[in-house]
Amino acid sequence: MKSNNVLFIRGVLFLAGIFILGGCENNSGLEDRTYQLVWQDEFDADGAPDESKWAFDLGAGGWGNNELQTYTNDAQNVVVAEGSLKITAINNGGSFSSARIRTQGKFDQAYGRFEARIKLPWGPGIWPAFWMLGADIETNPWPQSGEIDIMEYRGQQPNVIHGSVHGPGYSGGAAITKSYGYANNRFDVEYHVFAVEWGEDFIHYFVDDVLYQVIEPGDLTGEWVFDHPFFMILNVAVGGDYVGFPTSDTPFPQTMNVDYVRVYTEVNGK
């Protein structure tokens, strides 16, 4: 395990061959920030995910999105091996299984930088995500508790990812969202770092340290509810309203590989 004294100093980076749907963000005026590492999972120890850091969501029922999979804690669906977390969606002859893990009750934080280095799966109906929910969701039901989708992705569009927030007045299909993609590359062929930097009055979205979305209170069509701790979730769904059904062209099994998850707090920041 690496020292928690590691600092992350984020500068501004531009890459060629990208497109941003919904407008282009300008990095000018965005100050560099210095962050201190406060939580990490490097997925170095083979076996089940570290139970001191992750809990499992289990079962079926559509999960509010008409999804098809049953979430399990079976090693065929979720395991740490070869230096990465592997969440695998499997076609079990017409039924589907996968996994969803969360830091709820084990780690949450308000503000900072939340990032993961991930190689995504692909195929129609495959729906991987790295996201966060308000830690008060048990007493303050969604969407009032808030949701920050750091990265979600439709497997039938392997060159495009999406970043969104949900809250009262802008949830579900009315979420505040933007898409980031490549003209000549795909997210399933190599690892990429997906991150948000979050403060009292902003959420900045990055892919490989390229800023592609800035959300501030004035951008919302409802209340700003991003003022309290959130916990993290990693999962691969199958089907659902967001991606549609798998097809005969969907190759199974499909695995999301997560090299690491890291959380930082801003040094001398909010």
Second form
Amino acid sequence: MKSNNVLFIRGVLFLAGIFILGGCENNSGLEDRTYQLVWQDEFDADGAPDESKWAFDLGAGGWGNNELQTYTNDAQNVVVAEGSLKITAINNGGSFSSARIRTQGKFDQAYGRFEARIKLPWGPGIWPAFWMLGADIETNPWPQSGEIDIMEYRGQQPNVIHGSVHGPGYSGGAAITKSYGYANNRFDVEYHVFAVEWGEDFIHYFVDDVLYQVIEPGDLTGEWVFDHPFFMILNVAVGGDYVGFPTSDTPFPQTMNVDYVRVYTEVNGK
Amino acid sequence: MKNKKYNWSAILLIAALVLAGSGSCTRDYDELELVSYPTTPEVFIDGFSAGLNYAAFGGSKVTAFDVDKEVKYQGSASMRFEVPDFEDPLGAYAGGTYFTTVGRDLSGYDALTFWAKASKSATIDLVGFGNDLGESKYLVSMQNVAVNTNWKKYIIPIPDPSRLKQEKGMFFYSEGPEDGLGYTFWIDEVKFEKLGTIAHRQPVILNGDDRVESAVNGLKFPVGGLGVSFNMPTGIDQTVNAAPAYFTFVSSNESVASVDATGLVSVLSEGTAVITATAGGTDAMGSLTVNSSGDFTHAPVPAEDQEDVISIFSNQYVNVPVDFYNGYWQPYQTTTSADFKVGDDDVLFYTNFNFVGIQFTSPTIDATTMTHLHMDVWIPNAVDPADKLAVKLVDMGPDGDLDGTDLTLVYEIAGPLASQSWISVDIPLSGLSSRSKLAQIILERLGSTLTGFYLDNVYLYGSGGGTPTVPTEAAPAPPARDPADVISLFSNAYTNNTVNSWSAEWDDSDVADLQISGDDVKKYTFTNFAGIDFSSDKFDASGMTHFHIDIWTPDDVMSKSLSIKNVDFGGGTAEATSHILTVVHTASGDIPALATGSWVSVDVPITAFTGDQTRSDLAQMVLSSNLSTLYVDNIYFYKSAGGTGTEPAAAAPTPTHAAASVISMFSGAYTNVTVDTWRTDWSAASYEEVTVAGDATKKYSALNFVGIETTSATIDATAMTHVHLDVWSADFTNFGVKLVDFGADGAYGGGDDVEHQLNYPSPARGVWVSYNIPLSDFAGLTTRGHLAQYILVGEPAGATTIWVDNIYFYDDGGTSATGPTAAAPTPPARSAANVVSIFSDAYTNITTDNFDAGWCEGAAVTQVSIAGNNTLKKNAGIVCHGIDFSTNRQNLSSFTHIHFDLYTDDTDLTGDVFNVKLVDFAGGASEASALEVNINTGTTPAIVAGTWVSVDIDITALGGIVTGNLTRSDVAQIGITTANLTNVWYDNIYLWK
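Return the structure block for the form predicted together with the partner chain; the form predicted on its own was the one displayed.
In what comes next, the whole complex appears, and the chain from above leads the way.
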């Protein structure tokens, strides 16, 4: 256990409706919350991802989005090295391999703060994501089980990320979503922390502690289903309905570097 | 935008600097360097930004640029560029640069951006910045920028902004017509920006390749392919060309090859060095491995005088204009150029070689007075010994275009090609009939391992420049000949007949006498024709088989001809008959091609002339030509001894059987019976009656089979024992004789016809073969009282020519008991590699130029069949037999034994000698040494009568019957000589190991 297992978050000003945030004024309009670290992977042990924490999704078939890649558990596609998890999309002469890992069956939680420090890949058709699905998805079919996309990104737009929720009546193309971007920076040059803080009646989206989206039950066009445990997923897709297809100009291989994934629960009254 | 602000204080400080520089104040200069420069980002928004100037590039259309207030992306104006049409008199392209007189500090930006559109879809050749009309140290450009009719934003990343502290070059462009057509494009909102959204800088050298180059000391060449790749805001990579100043170059071994700040590599010593680079702290992709083989060896310095040379590439001479030294002919050419200079010596260097063209069409080269093409080639790497380099010299031909009617001289530089040393090649131009419009030299490899070479001193040379000249050397000296075999009109080699006039009064041309290298030559200056008259000393050239004349012209020979007419007076005082030979710019059969600037020896059989070849009363010769100048020498007729190889020169042996015991169908020696036809309708052959050395002979050509008939009076050969015929062919591989007897009814059919065919495979060629065939051998010919058909068969079917003489039946009356009745011992089976056979049925015999070269007047041998085995029988009175294969010389050094079998029926062996001699030419044109095997009655083995004597002797050492010289690496002839032997048969002449 790390000694700094209690994190104090200072809320930041929520700038509603602004697509691109150029300013950096830090003036929180939110009440302070106190979180305690309950689950983490710092990716410090070289080799395959920690089996006690992560399971692999394997295979092809498009994953519901006409994605092109085949997911593998090969080290060339997914490995822990140099202090980070590296998920790499490879072009094998027009067929693509990559990886997708999840905490399903190993860790899930309702509410709290879910964060990951990530340096993203780039290039048209590259679609990395840090996201969550309802842990009851096998008995309670999607979208009723719910989906929280903490971070999605299109490689042809390397200065913008997206945060979304999917649920009954607001799934797929009708998801509730907002984007956050830089006027003069990109997400594939340095690490950035992508996080949601999730409570019984809110989900707040952050990039580097800048709050850019607040979703509350009233914002939804359907039922609030974010009241039960969710598990986390990290993946890099290639192509698909969301991102479009890679071009001959897309540089390969492309790696998503994840420095850490941490999960907290809120400690009330402390 | 936060970054859109002006650093006014900096501009004011610059103003102060200018004042300080122009005043008398003695301010410390170092202090001033701390002053910062303006960071103004705008280049052109709605007009020129502060301090901006424009200059059009040289050769461009200077009015191409203007400010357009109608068409603009935003604001009030844009820059408009009117690209000219092809061949616009005002300029070939649009191009210019926008620059400031005071540098700007652009280090806070990461890209130059602008918006652009065009009147049609097009690609702009080059746009960029950093062109300050001076050093342009930090030049950056983007090639082939696609524009269309919609406004679009373009980004040119700055490879390393920290370098641009005082940049003056703000923007430049260059664009030519598209497919010959001009168009218009507009550019607006040109400015430097800090985008922050371009990332992943990756410098490259050599376009990112890891290249290996062979080199020599002293070579200097730049590291090319410099660029920097960025990932653009769209996620895709884009590379800009970047000046060397953005890079820091490093050599892994400075003592082998150093590299300076501009990326210029200098090769210093033998060894290997790897050149790499960084830019902005990032390692560049790509490297250059330099393998130096040490000091450069300059090509040999050419010795010819400038006035005798037309130089294409040499530092020794003034070179003619050359279109290119590498045509980069797509798509098949892989050859690239890495030409270099060591000291003052420029050298062409072809790499990745498969073929390359050097072209010189403006103007083409008139090499009429040139005799050779010279070039020096150096191959740095090892080459397969089988590989060769072909040199093709191309003349445009009469149409003056490079197309299908070009004339090409192909010369192969034979392998093994030397590596790491200069190969000097001097290619005679005589094979190129016209060389007044030379346009290309094409070099092509034959093989696969020759991947590159240096080339230097490519030039044509000749006897002298400028005007057409005389031959520099004498015509080839004619060979020594027996005076009886030559009738010469003009030659220093022979005794000449009297000639009345070398340019008769009735001709329209002129003649002059001159000497070249001590040799007399006639020079004709033609209008139309020249007459040579020797009517006061007419001669009979009937015994001569060939005509010879050497000619030389300085003229372009394309479309030119020379005709030679021999005039026979037929015993009278004026032309009765004539025959003509015409020489043109291409060779045909025996007639060579005209050539410019080299001696051409016209040496042809009389049969090459057209017309009546009667030559018993020759009186005049007429030379007609549209050439202006012709030098002639060595005009003579001669008799080719022993045959030409394609037709018999000597008559068939005269038969010796007593007329009383002969029934002759065709022979000059006997009275012949009536023959109905010498070629039946159903034959597959052509038939001619010819004379060979005055002897009437039957000639069948295109022979498959020919039928001869005596049906009106069948021959009763019941009293005869043999049939005889003499056959000569240069080309038959099989000969067959079929006899048909019509039976008792004396007519075709009737059920009583009998016939039989005998075949003689591998008959001797080029000699008269005498067949004396026992009629008993025709086993199926059970009757011979009414012989009516005689069929001769030749192979290859339909492509055989034979001469036939002395066809008769005879009764040997028991007189043929002399001579061997058994064949010579059959040689053992041997691997073909271990035998060189001259004459044997057991092995494959080598090709000879002349199997019976007539060294001792007439045919030396007759091939006979002894018990079905081809055997040579010495002809009566002849004591030497020459076998010439000088164009198929044999290196017999590794062969250890010579073999031959001989048989004599002489009763008196006193003084009998049989010699076999291997004649070695030692690379020359005549005998240099000889190895002889001498057999007589006292040697081992010895000549013994009445039995085959097999001689099979080791020739690796002298001694015993082996005499002379053991050298046998260039054996061109075999000579067999005899003394005192009356009758001798021999067979199985071969060498083995």
